[in-house]
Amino acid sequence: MPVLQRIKKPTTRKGKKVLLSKEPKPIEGPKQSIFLQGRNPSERTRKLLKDIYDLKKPDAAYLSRKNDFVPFEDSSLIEKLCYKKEAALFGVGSHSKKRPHNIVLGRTFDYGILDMIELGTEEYKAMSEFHNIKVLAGSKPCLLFNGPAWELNQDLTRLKSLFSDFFHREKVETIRLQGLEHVLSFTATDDGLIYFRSYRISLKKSGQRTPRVELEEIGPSIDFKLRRTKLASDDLYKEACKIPREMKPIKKKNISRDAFGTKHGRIHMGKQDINRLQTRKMKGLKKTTEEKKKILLQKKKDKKAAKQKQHVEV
């Protein structure tokens, strides 16, 4: 017989708040992430995970304890830790002779594995090797994806979506130019290499209203090589990207736009009596004295005829 899953019911006020915080929300905040060590991580892998953790802070947790597991063979530990830390994203570092300096980036849906992509580190320069001014922790970066390979390859398309999830923070409606100070650049090539670069934006005087923009590399500088992938099915991915009903815009009836963007509306009105329609009071539309006398005489005649008719009926 199948074992029925127990329904957790809160017994205290604090427990109720904890369960409510874990429920799905229409508007989500920045996604939390965890970074952990896999089987025999190398020094390069540790530093790389630490740098990505520094870019993701404060919406991240770094676990320094070693764990003897392989994500593509057994992902139960990741699902357990993601549930415990309430994290939707994860990164695992490992090292072996067959796959040296290995990084696995992935995300979960409903506390189950959704996507996992394995990347090899070909070249790496840590953030500490760049001796310059860094950006503030928690600042929202500008993400640049260079190259047509991001749209042509399905694995790279999912990796682009994964990078966007990792470094996307709160949603903003407007952008202040002086507040934009960090750029993350991802360049994909046809041979499967991904160049990850991080820059600080400097605004210089240009003699005009628009300032001159300069980019200064602040690290880390990583050359990734695409290895194994474990992607979700189209149905599961569609379900994970489903927009809640509360967030869908309410469609207004009888409103359309033409090719030039002009809004057109259709109004349905009842039958109207044109003779009683109130028009603008102008001197040219006023009744003359003779017209007023005729109307008065007609009203008197109608009134007299109505009285005679009533007298005859009686």
Contents of the next structure:
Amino acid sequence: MPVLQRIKKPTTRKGKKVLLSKEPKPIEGPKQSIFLQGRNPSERTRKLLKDIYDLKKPDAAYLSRKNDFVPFEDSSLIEKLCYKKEAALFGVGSHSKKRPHNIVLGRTFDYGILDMIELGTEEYKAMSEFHNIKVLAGSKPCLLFNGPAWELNQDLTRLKSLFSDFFHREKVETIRLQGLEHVLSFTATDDGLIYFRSYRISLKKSGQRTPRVELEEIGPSIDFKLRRTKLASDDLYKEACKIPREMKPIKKKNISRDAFGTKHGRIHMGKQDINRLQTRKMKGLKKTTEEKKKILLQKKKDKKAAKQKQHVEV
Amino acid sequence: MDIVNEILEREQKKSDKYKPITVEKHLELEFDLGSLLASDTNDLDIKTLKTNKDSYLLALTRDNAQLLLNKVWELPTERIEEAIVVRLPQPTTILPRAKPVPVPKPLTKWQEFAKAKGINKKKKDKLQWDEQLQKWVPLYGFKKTAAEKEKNWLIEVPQNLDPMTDMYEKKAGEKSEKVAKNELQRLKNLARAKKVKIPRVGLPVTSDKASATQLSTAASVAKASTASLGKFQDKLPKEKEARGKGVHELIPGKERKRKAPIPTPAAEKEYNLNLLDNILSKRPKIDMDKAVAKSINEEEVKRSHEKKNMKPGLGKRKTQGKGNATNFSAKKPKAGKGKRAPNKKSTGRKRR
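Would you mind generating the form predicted together with its partner chain now that we have the form predicted on its own?
Shown next: the complete complex, the earlier chain at its head.
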């Protein structure tokens, strides 16, 4: 069990567990989110945040009290609440004449704000207005980002990462083929409008193994307009995206695969002196004493000859 | 031939009944199957978007979803408990973490030692066989104290200790000392891990101003930190010695004023009676040391008087020249024969 580095040790076992759960872990679970109301919320923002909360249950908390603050000016309230609820994502709704039906979506890193993006809701159709069967709660949705604007605009790139962070639920290794039943589509146009649509997938026969996909709109249908943004600096974002060493894939350098798929490995050996190689001993091949003497004499002769040659040359 | 054609036609009709699963796109989509994500970078049809928003978006999403699911269906399937599942690859979109990557904590003093020596932790079972009690006794937790009590219903007082010592109290005292030592070592390890400097004696300064005792301890330790252990450091006129636990180990040059051991009742009684005897008895008390010193002094005084009253003719007279400064024959007076305090009259042993 990891050790807590605190001056005062926790007195209860439950308290210790709670503190350990707050410690950073190499592999993190799904991010928790909180939804609250800012200054003067409107019904639209309330319903909207409630819908998103429904989509994110059980990893979300909906706070019903009105709080008189503006996230872009004073973010300490959000940081405090996120610390209390151990939440990394948040959504705040507010309404004013200048910014009607405003929601701020954001995320935190190390209990401090990482990104904050303000979106205005132009059109909104609640989930309750679509009278059809909804999707099973807790299923992992498919995310689709349409439009070239997602890559071109830097704000939209961050917003794309924020949306995927918000809605991707959690990392799974295997998924049931029948369980793919929810699609969220985000379409971005060049004039800062983002269309959020949510559909239910029904798989139809297609005569082949892969089924035909038919969609039916269920959930909230929102037209967002991108307003202000407060994005993290590149350094902070880079630090937040750091992967722990345990997760990094270990590369083996001397293994390669050829065209046929056979695995090839390279072994690096040092220099070898052929004359002094140690091989198996075979008693029959051992040199007898006479043979050894012969070799010695031969060597001596060669040496003499070499010397004489030298003398002659000189 | 006809049969073949018929079959082909039938197949054609069948496939016509079904809607196609292929989608035509100008640019390929970018897939991240690990997070079930697809990005379509094709240009949007703004006209249709403005006119029939919902139907256009529905059609667009349906196409992209079809492509995504086609990709998912290509992945290898497995069968886990009556459900056909697909193993997803690792996600390629890097999302930021909620908390920073955990930093490996520095090892404690014991852990470093164990690593160097190669000592591994041995797992102990909760229940241990106790020979005395002849049963399985828990080492910790529920029913441990009851078992211990049963074992130690009687604790013998060993020979070297006073027969009146409370062994249970002693045991409890030792345990509390061990706990305190353990806590101290844990805090030291913690301070080393967090790289906080802590003084060797006393508690570290919490507020920005240190208290008077902390300052005096610090001053005493600093004074004793010279090469001659503070022996030649001057003391301020009103400087007080630092007191407290552990301070004297840091000031090795200082001699400790040892507190006299508390005398036993018998010894104290004897001492008091002797004192009373000395005061109240009328017998003259002879202080041997004083008497001896006095007699020696008298003898010395007598001898000095004799020397003075000796005839001036006798003895070698020193020829005093006309103030010859360079008279090398004059002997240097030998040292150590003078009196320390010539006017001092009282003799006898110096009293402490």
